Structure formats: C-alpha cells, structure tokens
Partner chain sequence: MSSSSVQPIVQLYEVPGNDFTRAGEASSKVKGILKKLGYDPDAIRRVSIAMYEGEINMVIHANGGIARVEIFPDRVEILLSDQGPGIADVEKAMEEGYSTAPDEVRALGFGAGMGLPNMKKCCDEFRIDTAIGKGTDVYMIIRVRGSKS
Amino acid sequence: MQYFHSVRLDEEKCLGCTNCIKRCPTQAIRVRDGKARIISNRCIDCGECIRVCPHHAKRAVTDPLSMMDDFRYKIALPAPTLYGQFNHLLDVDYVLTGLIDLGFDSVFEVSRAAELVSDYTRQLMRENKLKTPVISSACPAVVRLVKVRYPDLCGQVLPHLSPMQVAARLAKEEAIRQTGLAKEEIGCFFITPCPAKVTDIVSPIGISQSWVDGAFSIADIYKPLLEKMEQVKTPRPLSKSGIIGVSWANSGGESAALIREQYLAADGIENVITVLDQLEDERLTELDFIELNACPGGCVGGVLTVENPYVAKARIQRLRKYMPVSLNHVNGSVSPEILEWDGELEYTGGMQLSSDLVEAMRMMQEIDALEKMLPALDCGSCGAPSCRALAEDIVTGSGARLNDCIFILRKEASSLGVSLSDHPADRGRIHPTEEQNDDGKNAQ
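May I see the structure of the chain on its own, in the form predicted on its own?
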C-alpha cells in the first residue's frame, strides 16, 4: 500500500540524534546507520519531529505559489489561524482583500465551513445520534492517530469532513455556478498551518478525493500577503463568518461552539495521547464531546505558522469582539450530506508479525524474550524509541541487532576484556591497573 506523507527527512542535515524518535507519538522513526528513518505506515504527519529536530532535518512539503497559474479561476481558503499572524489587525477583511490583491479571484473562509460543522454537530447531539463521548474529527493528525493506535475508538470519531474539505466543495460549487467554468479549471488552495492538512488533501479522510487542489503554508504566504495588506486603504466586505468559526483556530473553540458543559479540549500531542488512553480505559464516560488538537494551543501552534501560538491566540481573542456570533447554519441551502464521510473510520495500525498464526506466536515469544534481556530504560540510544521496539525490530528483520543496545554492548566488551586478560600469552604481563614500585616490580 502506498502512503503519502507531507513530512519529509533531509538526510544531509540529519545527525542521527534521538530527539525525534523519543517524541514521535506512533513510534514511526528509527535511527539506523547514523540517519533517521520514517516508517511510512505509522507516520501521521503531526509535525512533532519538525518541531523538535534541532538540526532542521525534518520539513513539510507544501505547494509553491506559482501553482495558481495552472488554473483559470483561483480560490483562497484561509484557515482562521491566518488571522492571528498579523499585529494590530481589527478587521479580517484586510486579510481577505490582501489575498484578492495577491492574485486570487475569490476567497472562501474555512471558518464559514467550521460554523456549518458546529451547527450540524449540535443538531445530531440534540437528537442523540452520536456515540458519546464524541471525538472531534477536525484535526487529521488526531484522526490518523486513532486509526493506527486506538481501534476501539474509531467508532466514536465524529463522521464529518474537516472544515477545509467542506469549504473547498462549497467554494468550488459556488464558483462553477457563477463562472460557468468546469470543475477542473477552478483551483482551491488551502492556506495551512500544519503538514497534516497537506496530507489530508492528497489522502483525504472520509472521502475518496479531495476538493482542495493545493496547499500553501502560512509561513510562505505571510510576507507577500503582508505587503499587499499594507497597501489596502479600504478593505472589501468579504468576511462571512463569526465568532464561532474563527474560534476554531484556538484549542477549545470547537467545543465551546456546541454550547454544552460536558466537554474536554486538549492540545499538544502528548496530552492528546493521555486523553485517548484514558478514553480507551473508559475513564471519561461522563463527557459529551472531546476536542483534540495535535499542535500546542490548537491550530495556532502549527509548525507552518510564523507567530508564537500564544500571541496568535490572544490576537484572535481580540478579533472576536468585532464579530457576530455566527453567520452560517445548516438549512435548505446547505445539505447536511456534504458534511458527512462516505464510510466509516477503519483501524489501519498494528504490526502484523506474520500471516501464519503459529509463526506470529513464535515471533511474539521471541520478542518477549529479547525484551527481558534489555535494560527497560527506553533511552533511545539504540535508534529505537523503546526496548520493546528494539526487540520487535530485531525479530522482524528491520536492520536492528541486540548489541545496538549500548548496555548489551558494554557487557560484551567487558566480557571480551576479561577473556583477553585470561589468555595464556597475556599471563605475567603487567596490566595498567597494577601498580609498580621504583624497581619496576609489582607492588604488593
């Protein structure tokens, strides 16, 4: 099976340190022969390795701005996180007008689609049509984390498309009606704060093909957009969303939009894993809704942004004062069906040791035996994130050896030293640990 990943490794910059393997939430990274290696079927493109790599050896692949030239009609899909990148911004219409001046033919705020998703979720929860606690599906990194680590939780993930996907479909359908152009002539470009959204464009969750044609990182578009914004005298009245949609940029924004008290909002991949572990252990059953964001602070903490996430969060909070509550609702003009997944979320994780059950059991026993030989320190010096992972790599033939563990290697070296000291040809020689007197004789 082929996997697309927006997170890539630059081997020339990689020095083989262990920062990334210890922070990867799915144990998708190994260090072999002095270089990091990403295990494709485990990576969820959360960008945590980009965040923690001191040598900038991990990067996210996005599209160049020149990609707009491939389409006759260009639509910008700005994530609400974009608004938090600019200082002294009191009106998002300056950002939207700047995007038009940058070369886009129209803009469709992703916050508009977020309000639709919130409205539809409220409706389904009122009608008790969702299994609680409901897990938000807004963060594709979290959804993929559930797919590879938490099979029992797949049925609790909200079966709705992300606001990015909804916005792209609505924007393109609207443009087709207005321009008469074919779908293929219209390009929708998401302005993204994180690599997980890029992956969701190429390999979308819940649908077979994305309506988004490309992704520009906030970091790449920030400077040219700022230059255009500074030239705007009177912005065009383009904004069509309110507090509920824009608040999705911050952790807790989606939850607050449901107008329910029994919810939990957690951000940062380590906190997300803690919550999912507790949910799997049925320790959070009193909750109605769980909002999880892989990035610290929510989407404002994405690795493709330019501003400190806490500064960006405060700016978005200030913007809210000048906005209506919400301007978008699911009704006759927007069919709820376009918000829904085509199918169910399926578990894709797990390491299949062998298609033969007997052989798989034998390999599992071998892994257990090897793990008991290891020091249980999970130091990462062997190039694997844990002693258990090293044992698995050895048994599955993934290029690992038992003496990759420095503690095993130290024991082998110590045993070899003792063996050499006991060699007949070595007897009678003075060893460095033995002291000598002035006559050159061994001290007693």
Second form
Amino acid sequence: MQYFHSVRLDEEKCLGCTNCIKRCPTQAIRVRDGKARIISNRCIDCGECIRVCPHHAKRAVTDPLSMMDDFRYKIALPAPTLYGQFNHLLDVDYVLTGLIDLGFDSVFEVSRAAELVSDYTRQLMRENKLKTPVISSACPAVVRLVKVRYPDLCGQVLPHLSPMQVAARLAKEEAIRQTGLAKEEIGCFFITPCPAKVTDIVSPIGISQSWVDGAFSIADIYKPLLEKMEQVKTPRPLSKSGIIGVSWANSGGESAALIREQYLAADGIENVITVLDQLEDERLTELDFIELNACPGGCVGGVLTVENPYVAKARIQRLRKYMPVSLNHVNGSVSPEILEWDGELEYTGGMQLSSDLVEAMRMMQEIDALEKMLPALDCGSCGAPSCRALAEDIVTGSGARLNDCIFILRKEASSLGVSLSDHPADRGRIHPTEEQNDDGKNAQ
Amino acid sequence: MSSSSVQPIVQLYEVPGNDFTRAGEASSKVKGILKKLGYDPDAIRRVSIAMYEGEINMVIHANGGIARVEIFPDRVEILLSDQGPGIADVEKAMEEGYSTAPDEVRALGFGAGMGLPNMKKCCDEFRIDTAIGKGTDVYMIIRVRGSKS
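Switch from the form predicted on its own to the form predicted in complex with the partner chain and give that structure.
Below, the chain from earlier opens the complete complex, with every other chain and molecule after it.
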C-alpha cells in the first residue's frame, strides 16, 4: 500500500539532531546516516516534527497559489481558523471578499459545512444511532492515529466526512449547476491550517476520491490576502455561517455545537493519546462525545498558521459576537447522505512487529534481551527515540546495529585499546560491561 | 508455524499499594506489548479491562501486590497475587454493586462494586483463592476467540 504524506524532510537543512525523533507521537522518525527519515506507515501527518524542528528541516507540502490557473472556475474553501489570523477584523466578509479579489470565482466557507456536520450529528445522537462515546472525525491526524493504533475504536469514529470535504462537494455541485462547466474544470482549494488536511485531500478518509483539488497553506496566502483585504472598501455580503460553524476552529467548538453536556474535548497530540488509551479501556463510559484535536488549542494551533493559537482564539471569540447561531441545516436543500462515509474506518495497524503472531512473540523476546544490554538512557544518539526502539529496529531488520549505541561503541573501542573517553561511565556504570568478553563482542 | 514452538512472554509487575496514582500502569504496559505483537483486538480489550480492575482492587483493598502475566499465542494467563486481608464472602463480592471500598476511594469514582463481576465477564477462566488475613490470588485466562482451548 502506498502512503502519501504531506510532512516531508528538507535534507539539506536537517542536521540529524534528535529533537524530532523524541517528539514524534508514533515513533515514526529515525536518524540514519545523519538525516531524519520518516517511517511512512506510522506517520499520521500531525506536524509535531515541523513544530519542534529548530532547523526548519521539516515542512508540509502544500500547493502553490499558481495551481488556481489550472482550472476555469476556482473556489476558495477557507477554514474558520483563517479568520483568527487578522487583527481588528470585525466582519468575516472582509476575508471572503479579499479571497474573491485574489482571483477566486467564489468562496464556500468550511464553517457552513461544519454546521451541517454538527446538525446531522445532533440528529443521529438524539436518535441513538451512533455507538457512544462517539469520537469526532474532524481532525484527520487523530483519525489516522486511531487507524494505526486503536483497532477497537475504529467503529466509534463519527462516520462523517470532514467539513472540508463536505464544503468542497456542495461548492462544486453548486458551481456545476450555475456555470454549466464540467466537474474537472472547477477547482476547489482548501485554505489549510495543517498538513494533515493536505494528506486528507490526496488520500481522503471515508471516500475514494477527494472533492478538494488543492490546498493552500494559511501561511502562504496570508500576505497576498491581507494586501487585498486592506483595499476592500465595502465587503460583499458573502458569509453564510454562524457561531456554531466558526467555533470549530477552537478545541471544544465541535462539542459545544452538539448542545449536550456529556462531552470531552482534548487537544495536543499527547493529551489525545491519553484520552484514546482510556477510551480503549472503556474507562470513559459516562461520556457520549469525544472531540480530539492533534494541535494545541484545536485547528487554530495548526503548524501552517501565522498567529499563535491563543490570540487566534481570542479573535474568533470577538468575531462571533454579532453572528447568528447557525445558518446551515440538513434535510432542507442538503440531503444528509452526502455527509456519510462510504464505509467503516478500517484498522491498518503499522505498530506491530510482524503479521505473524508467533514470529512477533519471538521478536519480542529478542528485543527484551537486547534492551537489557542497552544503557536505558533513551538519549537518542543512535537515531532511535529510545533504547527500546533501537532494540526493535535491530530485531525487525531495519538496518540498525547494536553499536549504533555510542555506549556500546565506546565499550567495543576500549576493549580494542582505543580510548574514546575517560568518563567514569566507562568503568562499570553502564551494564553492557559485565556482558562483554575480551573480544568486545557481546556474549549471548 | 506451530504455536507450541514459542516460549510464552512472561511479565512480572509490582503493583504499589501506597500510590493510588500509579494504579493501572501494569495493565497499560501489557496492553502496549499485546498491540506490538499484533494480538487479537478483542482479547487485548478483555485483558486490559480485567487486569486494570484487578490492579485497582489490589491497590484499594490489599495494599498492592504482584501481577504475573504470561502471553501465549492463543491465550493470556494472569495471576494477581496479594497479601491483603482476603475476601470474606467471595459469592457476595461477585455480586454486581456489592463493595467494601472505603469512602475516600468512592469519592474518586471507584468502588462501584463492579470490579470483580467485570473481570469475570472478560475472562474465559476465572478463579479466586482467598484466605482471611493471608491474601488473595486471582487467576484469569483470556483466550483468543476462535482459537482452540
């Protein structure tokens, strides 16, 4: 199976330090030959490595604004997070008008689609048609995390398309009706706060073919858009969504839109993992909805944004003040079926040692034995995030060797009469000492 | 490959009795191992719940104890052993809603009297050996559904 990832490495900038390997929530990064490598089937495109890399060697692949030229009719799909990037903004229509002036033929706010998803979720939960606690499917990094790590929870993920996909579908169908153009001539572009959404365009969750054609990062569009916005004298009345839709930008917004009490909203990937672990153990049975966002603060904390998440949140709060509650509902012009996934979320795994259980057990025992030889410092110098991970890499044959560990290497060197250090650690604190014979090899 | 040709993976955990905040650590570690092995998800779920409840019981009632876990290709065997006060009336303890947990533990949301019944529900074999004043051993086997017993 081929995996597309938006998160990529810029080899020239990578110094091979250990920052990203230690922060990756799925242990998907190793440093090999002095450069970081992403293990494709484990990466969930959360963007933590982009956030943490001091050398800016990790980046998200988004589309260049010139991609608009490939289509006769261009539609902008702004994420509500976009509204939180601008100071002194009191009316969303300035942003939407600015997008039109930038060259888009129309805009379709993703917050409109968010209101539809909220409305439909409310309806299904009222009718007890969903397995509770329902896990939100809005954050694609979280959905991918469930796919690789939580087989039991796949059936609890809300089986609805993300507001981005719903918005693209509705916008495209509307444009086809209005212009008479073919589907291929109409381009839908998501203005994205994060790399996970970009991945969700190339390999969408829940459907086989994405309705979105491209993604422009908020960071890329910010400056040209701001210039257009500053020239807007009278904004066109384009906004068609309310508080409920716009609030999806913040952690807790999707939950609040359900108008129920028994919910939890967690943000930040480590917190998300804690909650998923507890959910898996059936320890959160008193809740009926779980909103999870990989980024701190929710989408406003995405790595492709310009403004810090707390400022963006405060601005959105102010912006909401004069908005209607919600302007979009299902069952009217929108039939709820278009919000649904084609099938259930499928567990793909990616963390297990082998597809053969007995083989996996043998490997585990080998890993346990190797781990005992390692210093348990989890320093990351070998290129793996922990001693345990190095042991796993050796056993799974991914090219790592025991003397990638600098402490083991030092032992080997000193037994050959080469001194790499006179640190006291050489004289017995690190336990491989006892297990080595005169050849400097490890006695088994 | 025949499943008898592999040694079980044996894990031993000390469940601390004096630190309530660490209750659940052992079951979480076992869950991590089973996932790495690609173990049957339903069995993982049942092991996690049974062991978690057992750990909590040991912390609340018995000032901790030890957990010994053996992972076979077709089953997981768990022994939870403590030197606590023992269970006076096992039959009663197995009733849903019956609890002898102290108020301070209930204040944290535990002690609903569902621990032992939940554990039993998760297991294919479940046995309690207990002696007043000496301690309790809970022995559990969780089989992978569809594998031969």
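Since we're looking at a predicted model, the values are computed, not measured. Numbering follows the first chain given and starts at 1. Between two forms, the rigid core is the largest collection of C-alphas that superpose within 1.5 Å.
Undergrad: Once the core is aligned, does Arg410 move its Cα by at least 2 Å between these two forms?
TA: Arg410: C-alpha displaced by 2 Å or more between these two forms.
Undergrad: Aligning on the rigid core, do we see the C-alpha of Arg362 shift 2 angstroms or more between these two forms?
TA: Yes, because once the rigid core is superposed, the C-alpha of Arg362 moves 2 Å or more between these two forms.
Undergrad: Taking the rigid core as reference, does the Cα of Ser398 move 2 Å or more between these two forms?
TA: Moves: no, less than 2 Å.
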